[in-house]
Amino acid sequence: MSGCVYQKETPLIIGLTGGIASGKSTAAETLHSWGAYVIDADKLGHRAYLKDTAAFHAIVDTFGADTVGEDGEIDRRILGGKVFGQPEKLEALTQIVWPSIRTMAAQEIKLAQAQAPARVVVLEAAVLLEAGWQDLVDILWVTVIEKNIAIKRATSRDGVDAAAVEARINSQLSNAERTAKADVVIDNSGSLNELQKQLQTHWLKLEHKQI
């Protein structure tokens, strides 16, 4: 499929989000293969923790010097132990990390726009809605999947306990909450081929400015 060129004053920016095992990353990879510039917020999140970043220093100040490992970087295991099961501390951590990720995402969007003004940009972010990043994008695509299928796929993919996966799903936004804010809903409860057909349909609509 040819790359998508969207005729507008600025490049089209798609916000792509979804729950665990909903096919979000597969969708992003597919869109990338069709010409989109994909920004992975998870990768930006890892960068946010790196030594000597603003988030690094804020984490140390907030959660203690013992969060720094022998390599001088944040020890995610120790940090996780400090926030696990403690909503207030988890909120404090997200208030440090999410703004940092947002800043990096905005910078990368500008870079993508400068490099290829007509290229579609995709911001893939699991917490896009929770973090309130909708203003960074033009339209919102949401991948959804039936809960039982998500549990089955996540346990098979990650080798984790089904109960742990279900607990994570229950702690996130529901499909209904996400789709209520979506411009495009991609149902990934079926096969990979079915997922790609849905993506192709909406991608072609972008090419014809039918969003």
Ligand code: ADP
Second form
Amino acid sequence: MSGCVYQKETPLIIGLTGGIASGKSTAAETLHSWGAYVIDADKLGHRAYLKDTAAFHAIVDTFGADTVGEDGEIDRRILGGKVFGQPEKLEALTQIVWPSIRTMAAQEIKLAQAQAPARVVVLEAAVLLEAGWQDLVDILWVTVIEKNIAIKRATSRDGVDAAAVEARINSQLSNAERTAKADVVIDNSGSLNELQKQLQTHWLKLEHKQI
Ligand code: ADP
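Could I see the form predicted in complex with adenosine-5'-diphosphate next, after the form predicted alone?
The complete assembly is shown below, putting the previous chain first.
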């Protein structure tokens, strides 16, 4: 898509994805400060589990009533224990939760466009490609980062140990698998300033309708 003139009448929806600690949230914050409407799929994920939603009932049916904690909500720790290290169960869970997130994201995109038709919308989603949400967005921005830097940033952000981060990175799509699908690749292995510069370049291209 790069280099062609953007001719769509409706506002643009950027899909923003990337590996753990690659800088998705940092990039989204910057785009928000420049006027974008940001939808955080992770936050929608938390809403998907809430009491009496369709996903809530499907989780209870699939994983048992003991997944509900004393407060009546799904206990994410208990649920996590039930799917940990069991790919089929994890798959069953994502097949419940991802469609709910997708529905909420599509609704929020519509709402954002109705409120401010010219405003760029950003859908920030770690699992955008895995969940197959590319059709919700017009262009795909992918943040990439060298593995050792991802481990360093994730451990200092989350207080988790390096081995756990590395295991998560190895279980996710690789940088190459993501960039193969990207319209824009943002390399965030450098400084915050370097990140901002790349974002600015691509943001200005959008404003000039050249993407
Ligand atoms: P993601 O949302 O992809 O998991 P974040 O945006 O949360 O990643 O970034 C991971 C951590 O690294 C955060 O603590 C963030 O403040 C920090 N960070 C992001 N980009 C840079 C950078 N270029 N230089 C230094 N620290 C960074």
